Every structure is written in structure tokens, then in C-alpha cells.
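For reference, the chain that follows is the form predicted alone, supplied as C-alpha cells.
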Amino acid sequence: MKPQSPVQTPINLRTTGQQLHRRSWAEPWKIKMVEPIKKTTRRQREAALGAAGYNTFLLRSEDVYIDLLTDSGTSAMSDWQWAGIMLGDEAYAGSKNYYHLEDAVQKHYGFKHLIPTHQGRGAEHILSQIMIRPGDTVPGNMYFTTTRYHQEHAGAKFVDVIIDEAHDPVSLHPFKGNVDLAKLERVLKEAAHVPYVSLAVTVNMAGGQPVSMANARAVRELCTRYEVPVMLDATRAVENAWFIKAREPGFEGRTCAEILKEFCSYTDGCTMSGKKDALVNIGGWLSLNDGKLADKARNMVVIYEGLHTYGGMAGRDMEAMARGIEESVEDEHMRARVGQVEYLGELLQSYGVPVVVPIGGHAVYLDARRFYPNMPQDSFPAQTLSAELYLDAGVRSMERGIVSAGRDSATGKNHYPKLELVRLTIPRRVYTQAHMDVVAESVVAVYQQKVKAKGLKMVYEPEYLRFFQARFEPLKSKAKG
């Protein structure tokens, strides 16, 4: 039986003589501390956005009302995690908190060796440097910005092997993150050397779309035949486990923790940004099963991150992460986490707003192509939509389109992704349902005024990962006559 969705139809409790079929759903926590946020005026937001070059990454957080830029490092920690902060062992070598983290990773993710890093991209850098040689090919189920950069920086070529449905925002395929096995085998046969297959879960650039257990198992079997390891981007693997529980036959009676452990067993290691699923504000890790490869990684982490028993993190951060891992795999936590995302997504759908479906695990993705059907991609529709949302109500979101896709490292030409999206990313345990209502009202207001948007032009482009620091200006309307 499919688990009941936390998005419930409101019940009129005053109605008499009618059977009560459903009860309201609420978060499995209560609020102990609050952080004040302020509303700004339209004029203030216009000034702030102009100063930020129409890039939401360059806004000051104090000028943001509801911050949906990212779920990375923006979670609210629990009282148990904060208690762990006070138990930080800040010894330079051999901190006890490292061993607590190692135990938690081995227990729930199943990998043998743990190399801590300051955050996920630190792990991506080390993995790329120890496994990739110039001229290699790395197949993966859709690129992610920092992952692809580190692979290309090490000399590899990334090849997308995700199923075609992932590029279709209206496809209702339940596992749009799946690897296309025929595409993957073609690369394994034809490429001169494949150091590993890069497998991501709840695929970010596809709209937070999950990978099925059956697909992970099939990828493992195929790669075993070709003697190629599988490396997992486990950033939101617990969310992926929830979708397997909810959507894949045979898993409805199993816990997220059990599903996560099995899923990871079909891979040989993982990079991890602990700033997402693990409910902390900083930190990550690289896990590996191969002892010799782990030794290489430990040598690299000492050069770039810190000693192999802290890797750029304080002891208190490792303790908070170890405890966050324990909390993250609880079914009730994940039900609430995904439920809030579904609530916003289904609310927007009810108003006819074009979004990527099925709704993903960490964010609702607005389809900027359908928002602005007559706007050329070179006018940055998603960047425009993100700016318009901020101007309307102070809601900060993130562009996931042509700006994020960047340029081809060989030709220097823009990548033109099929998906041109704006990500409304929901931090864990931070906002209430009322905040989601405000966000939905703002999106609807912008959608109703969509004909007024003209687009943007890029006036500053940094060399790497341009979406973080690029600057834009509004395009002027063409004069009539």
C-alpha cells in the first residue's frame, strides 16, 4: 500500500453527521527558538536587486524575506544536535567526534572508509583527482554544476546517460532520475577509459527526481560486467529512499534506513554534502570501500582539507552531523520533509502554475520555458523569473537553466539545456505552512504578470561556475514605430 501523502484535504470539523475519514498532518517537532525576519518594500527590493546585478546569489540575506535559494546548510538543527555541539572534541588528531561520525556513516550508508571534508565539493575534488586521468570519460545521470566542473578540471569529459523522460518537465515517470542502461553501455563500450560511473540521486538538475532501486541494481550489474566502479552522489540519498518507499512496489513496508543501506550497497563509494540530508550547516565526506583508494584520498585530504580525522570540520560539527544522520533516516522526519515540498508543489499546480512533475524531494521547480514561452533562452528566462519573484515579495530562489549550465569547456560556447528552471528550495525544519502559502501567492502574482517580463542580459561573467557571481541588467523594451 502506498504511504499516505502528508498533503491532506482540509476537514470541516463543524460538520455534523459526516464521518471523519482523514486527520490533519503536522510536523514531528515543535519550535523552541525563533529567528526574526523582516519584510521589505518594493522600492527597497528594487534597490537591493539592482545592487546584486539581478543575481539572487549576490543579495544580502538580511534583504530576503523567505529564503528558498538552497537547502544546503540552511537546515534547523535539533536540541539533540545542539547538545552534541557542546561535546565537541577539538583535538587536532583523533577527535572522538570523528569516530562517532564514522560509526554513523558505516551504520546507515554501509561504506567501509570515511574521509571527512569541509563540504561536498571538497569530496568531489578529491575523488576526481585520485580517479580521473586526462582523456577519461565519466558517464552520469545528468550533470550537477560542481560535480561536472571537478570532473572536467581533472581532464575528463562528462556524458549524460539519464533517461529521456528526465528532460521532459511534464512527464509523470516516477523515477526520472534513472540511468538509461543502453546509453550507459554504449559509453562503456566506446570510451577509451571510464574511471567510474557517476550516479546521483534525487537528481537536482532534473527537478529533484529519484532513482529506483531496480535501476541502481541494474547499473551495478552492468558496471560489474565492464569492471567499472559506481560512485554515488549521496547528498539527498535519504530523500531518494523515501521515494522508493512511496513509489516502488515491494518497498512500502520497509524503513528509509533499510532502503538507504541497500541502495548504497550497489555502489562502491560516495561523495556527500552533509549540509542537506544530514541536517547540519557545514561539512561533508568521501566514503570508499576500496582500501587502497581510501589511502590515496587520505593523502589528498591532508593537502587540501585538513587531517584525515577532521578534513576541514571542527569536532563539534562532526558530532552534529553524526547525530543529524541518525535523525535524517527516521521515517516521520522524511514524511514531513517531503510533505512540505509536496504541499507547495500541489498548491501551485492547483493555480495552474507550470512546474516540473512529479514534485521532487527538496524543491519545487518552476518551468521558466512555459512561464515565458516567447522569451529566448539567451535572454535568461529562469534568471528573469527568479528576479521577478524577489521583486514581488522578497522570496529568494535559484536559477537552474542556461546560466547554471555554463559553457562547453572545449568550445567555450553556451550549453543550452532542455530544462530552464527556477528552484524553490525548501530548508529542512525552518519554515511553516504559512510561509509556503506566501510563496505560492507570490509565484501566482508573478505568473499573472508574466507578459511584462522582458528578460536580462549578462554584463559580467566569471570564469568558473558563473551562476554564483554573474551580473545582469534588464533588457529594455523595443521602441514602437
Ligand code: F0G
Given for the second form:
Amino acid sequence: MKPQSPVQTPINLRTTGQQLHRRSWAEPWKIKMVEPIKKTTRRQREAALGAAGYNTFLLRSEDVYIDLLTDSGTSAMSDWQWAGIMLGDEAYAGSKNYYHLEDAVQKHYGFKHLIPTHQGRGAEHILSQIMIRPGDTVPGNMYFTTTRYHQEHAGAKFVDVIIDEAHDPVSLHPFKGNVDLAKLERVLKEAAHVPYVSLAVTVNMAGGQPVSMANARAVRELCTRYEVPVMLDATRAVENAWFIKAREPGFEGRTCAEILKEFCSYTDGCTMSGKKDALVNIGGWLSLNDGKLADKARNMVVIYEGLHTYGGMAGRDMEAMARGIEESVEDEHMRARVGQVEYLGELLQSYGVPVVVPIGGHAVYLDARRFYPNMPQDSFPAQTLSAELYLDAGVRSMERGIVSAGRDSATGKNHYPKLELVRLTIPRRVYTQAHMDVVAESVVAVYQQKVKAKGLKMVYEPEYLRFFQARFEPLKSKAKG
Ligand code: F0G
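For the form predicted in complex with this ligand instead of the form predicted alone, what are the coordinates?
Expanding to the full complex; the earlier chain stays at the top.
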């Protein structure tokens, strides 16, 4: 698990004559094709950010130097995946690539039925529509934006049942994504109807934090007692498996593939964004063990996504995803993937920058509250930090704080999340260690200028998932904290 520590002093064998004690890891691939990226001047970035309403989602990617907006759909595919693209069977029905995908999902995730979708939220939509009735309650280990939206859109109330430590950016709990069983039991006892429990791994909004195998087992047991199914958001479940291998006693000797399969066995189905773990640029699926429910989902997928043997994907996309799944469960891949995120996180920590700890699986989260301790949450500290980072060196990040949290669907009031974070999300197999160094140094430069930041005001707020399209303007003077 431990990559070489960035703060370790270099070894000079010639002058010290010491034994070489350090054994570094490196990525289990080499680069076959490159994509040029361009540097911009500060003036160009100021113009670009102004035109984008201080929202990094509205920047053109051409104006970005190092793009850490998201790990979603941004992976570099392998030569084996690209070869699979050429083997696309573009039949409308029954494409052989669908069956390859079905085999890969059954082999590694273990669920019986596969309903392909264009991406994760397509699966969330179908699952919410077939399982939720108005007035239902859905407990989950912290919300994810699109997941909660679809649950609420189907008429449910979402209740957060994650452990308290998840809301504390400095708690060192090794499995900060865990479900608080007492909180969950209270909901199961008191709510009129719970269609399913929503279990996400790793937990994106908590900082990419994992859930332990013991916790998954306990959730399963509790839900079995209350006869409530558990639905997994498996988007980063292989990264979660790596953390179980690295941190949970008894799993050191097991492979990520074995751990993933066991983890999924405690759940009844999953929604999946293949754009993350599965190493593709587009694709997703819904898996279910219950045949009757799967029939309902297959019926609904034809309305919104496409026939149940392609669900919005081309045959070639399904082949790339089937192959991506095979590559994603390799331990060496995961070591490098999570190790690179940890490398950046440790570097930032060594520079004294406030980050969420432990470092998560897909991203390093800067703690904007500690970055700007006197900035009120209504001046959008994380959105401000994300803008400042772009201005400094063209690094694109994402706000994960009050803007992302949105408004309460019943009262219309702003949610005020405890976590006010900026996510530096690392695409898989895309950037090198040198890129990580450049990013860390840019974050430090912004940290050193932190007293100058004034904050932002929101000047346009879309109705749904506002963080994607909201627009901001800089405040002229600081608001009082
Ligand atoms: N669940 C989780 C945990 C996610 O992180 C995402 C997407 C989804 C579901 C939805 O999947 O994008 O394929 O429709 N997260 C992206 C991100 C957008 O940047 O974290 P999707």
C-alpha cells in the first residue's frame, strides 16, 4: 500500500556507501500514445474563468493544463481495450459484446442479471423508478448528487446514515465510509417504508473513503432482519476492495478480485458508472439478483436508454468495458492507481496543506474550511479555492461543498454540509508523477496567497444539480465570517 514517501531524502550511494533500502513501485504499463496539453498565461486563464462564470465545469478543456475535474470517463484505455473497440458487434439486438460484458460482470461482481445503461445515472434512474414509491425513505452512507436526485425525484426522502467520523476531515478512521448501524436501524424501525438501503463504496462525497467488509456484512445482517434489500453503488468498488486488502485484518493475502466478489455478495444488486473503476470513457449498468425486478428494469430500460442488450452503449463500448473490468481488478493496477492518489496526498500533507485524511481512493480533497478559516460558507470557500487553483497554473478541480449539496427538496433551503471541499480527482493511467508535483506546487502557491481571497456570489442558479451550471462573480470585499 505504501508508495515511496515523497518526503524521503534521496539516497546518494556514492557518497554514503549505504545499502539501497528503498524499493519503489511503478505503474504496470508504459505509454504508447500521447496527447499534447497546452499551458496558458494567467491573463488567458482570467479571461477563460470569467467567461465560465467562475465554475470549472463551464471551462473549455482546451484552456486547462492539468485536468483534475473528475475521474469519470477520463481514463486512458489500454491497447487491449482499443483492440476490443475494433471488435464491436453493432447489431441492434443480442450483440456478442453484450454477452462478454454480462460474463465479466457475473464473474467479478457476481450479480445474476445485467441491464446495461449509458452511464451510472441511467442505472440510478431505472432503479429508483422501479423500487421507490412516493413517501418512501432511502437510507444511505452519505449522498451522491445524482443518486440522491433520482431517489428524491421518484418521491423518496434520503436519510444519511454514515458514521459521524465521515463528516470530520481530520478523523483518521480507516473506514470512514462505514454505515452507522444504530442510525440505520433507527430508520428501518421508524420509517413507514424503506424500499432499499443505498450503500456506496468508496464514498465520493466523504473524500473517497472506503467501507469495510465487516461493515458490509453487518449491514446485510441488519437488512435481512428487516427484510430490506441492499443496493450497492459499485462505481468505485474495486478501489474499495484495495483499501480492504490494505487495511482490514485478514484480507492482506486476498486479491482485489476475491474481495470485490465477497463484498458484492452482501448486496442484492448494484448501479454502476463504468466511467470510473471500469476504465472506459462511457458506459454503466444496473445489476440485480431478483429476476422479477430485473424484468421490470429490462422493460423500463427500453424507454429511457435503449434495448436491454445495449442500454445506450455501442457494441464497441460494451467490449471496452468488459475488458476494462478485467483490467480493473488486477492488484498491480490498483496499487498504482490508489498509490498515485496517495503520492499527491502525502506530498500536500508534507507541505502543510490541509487535506482530508486518510487520503481517499480516487482523489485528494482540499479542506477549504481550513484553507480559508474566516470565509463564511455563503461566500463559497471551496468554489473560490477551485477558481484560484485554476488561475494559478491551469489546474482544474471541482467544488464539493455547499454548491454541490444544493437545496432541501422539501423546504428549498440551502443544505449546509460540514465538509467544504475541493476535489483534485486523478484520472486513471493518464498523468505522471511529474504532473502530480506540478499540481502540489500550485496548491502551495495558492495556500500562500490565501489571505487575499474574498469569495464569490452566485449570480445564476439552475434548478437541478446546480453545481454543474451555476455561475458566480467575485465579491468585491470580504463578507464577515
Ligand atoms: N455514483 C457515484 C459514487 C459517482 O461518483 C457518480 C459519478 C455516479 C454515481 C454517477 O455516475 O456520472 O456515470 O452518471 N460521479 C462523477 C464524479 C460525475 O465526478 O464524481 P455517472
